[in-house]
There are 2 protein chains.
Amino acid sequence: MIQKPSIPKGTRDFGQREMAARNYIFDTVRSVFKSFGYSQIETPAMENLGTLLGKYGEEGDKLLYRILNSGDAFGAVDFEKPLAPQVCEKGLRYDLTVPFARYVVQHQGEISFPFKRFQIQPVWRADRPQKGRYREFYQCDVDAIGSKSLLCELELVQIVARVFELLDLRVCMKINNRKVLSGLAEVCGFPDKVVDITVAIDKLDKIGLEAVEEELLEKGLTAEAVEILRPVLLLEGSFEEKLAVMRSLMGASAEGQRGLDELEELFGLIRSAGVVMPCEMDLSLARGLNYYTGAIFEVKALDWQIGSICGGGRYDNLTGIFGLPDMSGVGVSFGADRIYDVLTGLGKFPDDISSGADLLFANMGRAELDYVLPIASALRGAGLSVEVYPDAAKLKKQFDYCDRKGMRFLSVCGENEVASGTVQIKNLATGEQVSFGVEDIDGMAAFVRG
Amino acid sequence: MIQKPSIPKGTRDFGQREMAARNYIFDTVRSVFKSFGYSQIETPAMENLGTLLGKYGEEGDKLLYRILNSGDAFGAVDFEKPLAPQVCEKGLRYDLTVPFARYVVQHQGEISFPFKRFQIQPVWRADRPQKGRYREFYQCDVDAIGSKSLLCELELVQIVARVFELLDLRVCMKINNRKVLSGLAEVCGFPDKVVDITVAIDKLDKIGLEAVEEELLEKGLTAEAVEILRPVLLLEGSFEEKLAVMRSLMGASAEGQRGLDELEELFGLIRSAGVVMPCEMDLSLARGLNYYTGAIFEVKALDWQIGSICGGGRYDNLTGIFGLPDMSGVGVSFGADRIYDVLTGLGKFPDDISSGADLLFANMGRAELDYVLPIASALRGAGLSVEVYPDAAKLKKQFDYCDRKGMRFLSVCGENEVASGTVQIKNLATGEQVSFGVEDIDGMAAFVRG
């Protein structure tokens, strides 16, 4: 029986195109992760679901894929008694923060801290399919754990602004400060209330101060409580001036001025540092309220509307479930897709990336082969990608063949070429044509290579 | 509750010089399959089961990972039919080979025909997990569909020749024919014990000539069919003269004569082309025989016991069960797993490939940061990988990170350093100690890079 080849609803596969501009983004990552000092690990792709299940609330816990048990996963099941957990003890990675917690814990002994790692590997969900959400998607971790030193999250801006500035897209980094959150929770009275109150501060740009105002009147807050927040929805100015406001803001909130002087601290590495990043503080920024315990980092590109194509942050017990408390930690993850999606749209991806060989040989038939084939080879140990066509078709097929594949060189070499001993290498894109004698790879190469 | 972290049976977690050690042979490969103009691809890691299922034999089936149904999998299933199939409609890759039969055929309108890929991906096969054996690890093939000229086989021998060249290892490669293999079967009268008669000649090194007589025997060869294969069993000299002797044992086998001359062009196209890896010819290889129908290829490492670490063939009809008929294609998989060992064993990999970064700054307190940062920032610019210890801890602690993680240089910038503009720079080998004005970064960088 013949089957209609498909793949699973939500995934993908990449082509040579996908895959040299996928590639383009991840050598950029992994290159400034190095220049850093960060080392890659990898994780498996099945954990034990013990490792992952609770770890992203009952929502999270039903996108996981299962794995059915291998050999007879039905033979001894209670048929009274739930299944799935009978049958599966495996799943699929889901994210890449808890394979990280289990392996820092597991592999405590082996490593030295600060520990700085980052990965990058598939994870899966049981999401629903849409546009720009994928059921298997590549993410891209880069965390330092075991210091709570700030010059970690310098580190992070830093990593962040070299990225963008090799990408060259324009981005904008958000910072804020999940003690200063609770802070302002706090000095209005609702300290229980900070998510409903980022929440609502979030949608500031979007719906207004009055209705901003009236939804935190709706979550409960009294009209004085709103009244202490205003200068928060109004702040604005340099970040000296937001500082200042928020100081005094602030009160006698501990918690809250501890917030404001790691972001003062912070602030001032940056500037140190010489990040030409714009950075700016956003207290609106809510982004995994219930895990981070520090800063929290969000980065926008500037010429493309899309979500946030990066961001990440402090976090105190990321392993505290797993039996190593108190490791405190900051990270942050690159979203590729969306990375992807905004130099595709910007027409930023450099030319060359998804170009095939530099040159292509015709074969002009197997005599002709004993004289191209040494040369070729030559020429792939000057450093060229160089293909010799397989068949001895009509040329016109070749050279369609050399075409489609984007080559920019192309020589044919026939009974002339081989009884002078010359090689003729013609430029496609400027129709310049050069001949070389057989000995010249140096020449060659360097012809090619313009 | 703290679980005590773990992972899956027959997987693995890869730190930081596990991973640079992988890096370094899928790097080398990668390099060699662009040089000769094949295209990277990546299929999803979860197929649909129909993809998959009866590709692999009826044991291949049972070692599918399959993945649980999202939702409720349970929710309609008939519990008097076999469970396994109405809850489970996926299931994890366990090769590369089917993946991509279905990506030419499902694609087959965007491809340039010869097509050449190669893909590097993680499989999942729920074997009994053995030393050196698996549940998941990483396949790393390559191949040329839409040809059935022997320049594709012979670009393999190249490709394999020079990647053994770049990671220094000594190999062999062994190449056999399917259809030579089917001719010695006709002409001794069996042409339906071709796996039979060259399972039986596989085991002449270790048994010996007349165990081998003997099994072809209780294989049910009768005593003349036997004599007709001795001069197999003595083969023995030089290509050309294995091959007059197998020309003329092969006599009227059509099939037989058509595996010699395809033998004999591509030992003419691999002298041709100037391989230097030794290659022989190998009746005995037998390698997946109910898949491939020309050339058979296996690779040996000279200096380690152990068994092939890259081997392949051509096949002609891949993607007919997919339906898309006459696409002949060869192509060769690569045993990471076994190189790395190999190379482990042989102490081949470079020394650096696992260090950290190139330099660290200590820290000596907020003051000195203001002076360090900036000159690490230019450093890294400079290709260099630099870290700064994120706190001002003693200085002991901070010498004993730099010496685990295996930095070579050490840069401690203090009050004196700062007041006179200078950088010390010590190497950490040899003890030198240079001093640097605070611009000349580039004076640091070559020190650093020696």
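Positions refer to the first chain, counted from 1. Everything numeric in this text was worked out from a predicted model, so none of it was measured. Each form is matched to the other, and the largest set of C-alpha atoms that superpose within 1.5 Å is called the rigid core. Compared with the form predicted alone:
- Core-superposed comparison between these two forms: the CA of K90 exceeds or equals a 2 Å shift.
- After superposing the rigid core, the Cα of I25 is displaced by less than 2 Å between these two forms.
- After superposing the rigid core, the Cα of T422 is displaced by 2 Å or more between these two forms.
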Given for the second form:
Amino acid sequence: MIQKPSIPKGTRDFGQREMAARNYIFDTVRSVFKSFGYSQIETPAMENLGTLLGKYGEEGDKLLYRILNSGDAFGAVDFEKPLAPQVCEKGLRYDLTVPFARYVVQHQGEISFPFKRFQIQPVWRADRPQKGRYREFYQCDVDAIGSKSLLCELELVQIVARVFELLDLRVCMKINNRKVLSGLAEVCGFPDKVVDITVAIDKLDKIGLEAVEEELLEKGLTAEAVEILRPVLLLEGSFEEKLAVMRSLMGASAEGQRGLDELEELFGLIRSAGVVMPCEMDLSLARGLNYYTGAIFEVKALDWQIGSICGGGRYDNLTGIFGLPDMSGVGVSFGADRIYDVLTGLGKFPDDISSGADLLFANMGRAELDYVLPIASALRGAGLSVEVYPDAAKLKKQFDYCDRKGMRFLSVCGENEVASGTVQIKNLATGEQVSFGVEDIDGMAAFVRG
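Hand over the structure of the form predicted alone; the form predicted in complex with a further copy of the same chain is what we had up.
Lone chain follows.
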């Protein structure tokens, strides 16, 4: 029995039109990154497990895909010891930030700092598939490393605002600071449980306040400590009002006050830069990755229900674990697959997105092919995407092919056109048909471009 073909859960095929739509996102993001002076790099799909483990917290480590060693991986296994470390030395990357930190350390002699890079590549997580959550998905990361200036944070805010302006999506950026979260842990009396606290409150939107409080109690916090956190997580009002409340609460925490200072400076820069995108301080925002040390960001679509579509933050010493200490960086990651889902759901992709060529030449026979082939080549040289139908099939079949591929222009050159040295091109959307002399390549190209 032949097995029905399928793909793993949490992955997707992308056909021609879907790829055209995805490339629209990638091209938009790439153009904005470049406009701010960022350069593109790529890193391997797999990394040594030692590079990946311990960078994402205990929960993140569980989601790493491990790659079985080649050859007889189980040949010399000691089954009385943990199995995975003996048979798996590599893993698929979980994100692009840790590989980037490894890249910076490995290539530091070739880099000018501050180093501004972007990456557009897939990542893998052994997560439970659900709406908006995939096991294989693309991230579009942009980072600046080698400077502690909050101008880097501002630049990322501006990049986010510009990308979603071009994509015509209404979004809100939520901003917090991990130093503030550390300060909260101090004023609660549990400075050693800052990771447990941040992991728990990062789930506030997903599981609600009551479940978060239960998790905090399970992690060893007292009811009094949870009572201190509750009003902070529900704090509302303007940035200035929230800041005033937090200044009072953080009176005894120098770390917390530093975080508030950074937030105050960043929001001041955002106002000075005239950023129109809504930005708000969200004290429940934690971003559950262990390496963040300063500002943290999360972006949500306002008109479509889905998780965050962009996020990131400041990391002060991620490269230190690879032997290059005190190298501060900050970055954000755009979730291309979730952005794709939002654009699809809201019908925001441009109508003219198509994977098809600009123009199709119908195949009317060998003599006509000899006539149109050099014309097609000349039009490609003029910058158009041009197809010539491969078979001398019925004209209706060629029309249907043109329609299915989303091509807007069709040229049918028969005996009369060959004899008169002309080229007929029809706009299938409007019905307009124009005749050109065979040498008028520029005129043909201008007509197709509109």
